[in-house]
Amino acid sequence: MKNPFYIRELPFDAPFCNREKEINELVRHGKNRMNVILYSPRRFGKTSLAKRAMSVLSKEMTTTIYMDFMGTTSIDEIAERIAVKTYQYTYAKENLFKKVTRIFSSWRPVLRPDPETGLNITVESVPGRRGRIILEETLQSLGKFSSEAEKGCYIVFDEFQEITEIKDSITIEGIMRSEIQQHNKISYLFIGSRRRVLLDMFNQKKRPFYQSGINYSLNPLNTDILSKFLVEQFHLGNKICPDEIAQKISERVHGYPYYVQKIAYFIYELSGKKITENDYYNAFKLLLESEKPLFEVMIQSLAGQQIALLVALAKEPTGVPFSAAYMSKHQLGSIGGVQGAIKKLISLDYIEKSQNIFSIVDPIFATWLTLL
């Protein structure tokens, strides 16, 4: 039988564990034209959740457009991504496509045959349009397009915090906020996995986006509900998963949706009719091996003291990282260095402080770090 678990973005028709409340709330905010800041650690299923909400809203004739800002390097590229995604969304609807072509006067659509998708849609800017001007005009065009949509638009900006990495990012934030606040028929969903960076954008008084949306934290999946979900999914795949193993999986990955799916996928491939403890342990080893290249990339640009602090917190979460005993035990160097390391690692969302305890955000990353 087909493996019932996924290690990529979940298809719309795939079982979705215990997010009905979140989907319903995002849909309600969308209908109310409220902007929402959706944040969580990476691999919590934010994108899949957003696309589920988009699917519900699109069935009610709301125009829904998804844009990913990961890897953006310039103000021009931000404007280009907004334009190209709008063209791509409307291409299948001839009247809408003509409308976008008329409204987005700073961009011309470029259509080329593609052997895989059938058609590749990109854009070219008109001569003389660059920088601040083209971003302003593109956002104004988006606003005009939405004003002509009967039931408005729902627009998702994924990894929105990445614009802070661009030169003169505060200016970019200012331009976007100035235009977006005039979009009365658009509900924006701003998504980010670098939580501290994203939340600072919307909660620091001197930032342009200050208090311009509802902060919405996506929490880990409930481990008891998740365990029942695992048992059911294995059953659908014609395998028996004992309750205690399902519970062990859920608790070991701390309710992370991505890791739950991945370790369950490996278990399904390794196991016979009935899942055993040995299947669980072998699958966990495969999980660590498969994540190793990513984890190595995560630390390769870090300073030695930052890596040392990560390893220390993986082995021993603490509320007193500056104590002489803790620093000596883990050879962390100076207090100033530890302070700088904490600031850097929080901005990357590698560590967090919860209930006055510093710890590693990603439980599988933490396990890998203890093996260094």
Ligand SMILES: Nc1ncnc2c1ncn2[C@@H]1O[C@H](COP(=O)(O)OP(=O)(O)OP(=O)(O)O)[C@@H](O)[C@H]1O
The other form holds:
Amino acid sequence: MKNPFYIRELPFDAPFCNREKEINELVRHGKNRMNVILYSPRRFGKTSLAKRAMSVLSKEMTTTIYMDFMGTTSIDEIAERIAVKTYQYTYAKENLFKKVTRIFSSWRPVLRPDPETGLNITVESVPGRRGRIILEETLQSLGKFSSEAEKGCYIVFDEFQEITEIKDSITIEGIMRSEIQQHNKISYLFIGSRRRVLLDMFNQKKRPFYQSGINYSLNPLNTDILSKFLVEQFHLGNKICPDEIAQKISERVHGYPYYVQKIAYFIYELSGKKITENDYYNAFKLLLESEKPLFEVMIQSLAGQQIALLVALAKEPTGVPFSAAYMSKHQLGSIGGVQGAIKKLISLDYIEKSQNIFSIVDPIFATWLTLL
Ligand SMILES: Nc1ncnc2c1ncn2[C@@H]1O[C@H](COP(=O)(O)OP(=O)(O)OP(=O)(O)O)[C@@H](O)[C@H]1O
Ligand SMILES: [Mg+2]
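Could I have the structure of this protein in the form predicted in complex with this ligand, to go alongside the form predicted on its own above?
Below: every chain and molecule of the assembly, starting with the one above.
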């Protein structure tokens, strides 16, 4: 029997836990042509949720295109991603593809056979088109393309905060905002996992995107609903998961969808017909082991004091990180250093301040830090 849990990206038809309210709300905003800023810590299910909303909207004939800005390093690359995704989306629809070729005049499609996917579609810019001009033209092309779409467009910009890492990012934000605000047949969904960085883009008065959408926070999955989901999935996989163990898993990972899938995946592999506490503990160890390389990368480029603060907060969340007692107990060095570390760690979304307490965002990362 196939393992019913997923470690990699969730396929469209895979069982999805709850999120009905969220899908409905996103779909409604999409239909109303509102722009939405969807944010949460990493691995909460933003991308999966956006894809579900896209799937509902596309059944209703809205043109839905997903674009991911992770790893973009220049203004030209942003324009290129927008163009290539639009070409890729329309390729299977002959008339639309011709239309895009006509409208996106700054970019030519390049089609090459690909042994894996059958066809690889990339784009090439026309000579002389670079920098802000090509971004403006590409967004204008997207606007024109959408104005001809009968039911409008739903465009998802995933990992949108990444554009702030690019040199001249404020210029890029400015260009994007001034073009996007003219796109009245497009609803944009801006997604990001570095919450402070993304929210600052949309909520700081001086920033171009100021107040240009609805802030939409995605919460973790409700642990009771999640436990039921787990029991059902194990049942579909022909195994029995007692309610208490399902509840334990859901609570231990604070309702994080990614960790739930992963730990359940390991449990399924380890267990017999009926899941035991021991399976849960062994799977938890495997989970920690499998996340270790990523956690190591996360702290690799941090300064010693920043790591010391992370470890301190993992062991002891606090409302008073600057108090002499806390600083000396955890050997945190100078106040200035701790202030700088807090700012940096919040911008990376490694720590958060909630109800006046600073703590580590990711519960599994926190466990790993306490073992350092
Ligand atoms: N509602 C859900 N039901 C079941 N599993 C889910 C659900 N939402 C997300 N997942 C699981 O969590 C994993 C992470 O989800 P996803 O990639 O959508 O999160 P994300 O918030 O976009 O993460 P990142 O911030 O890293 O981009 C998915 O691969 C899937 O296995
Ligand atoms: Mg994502």
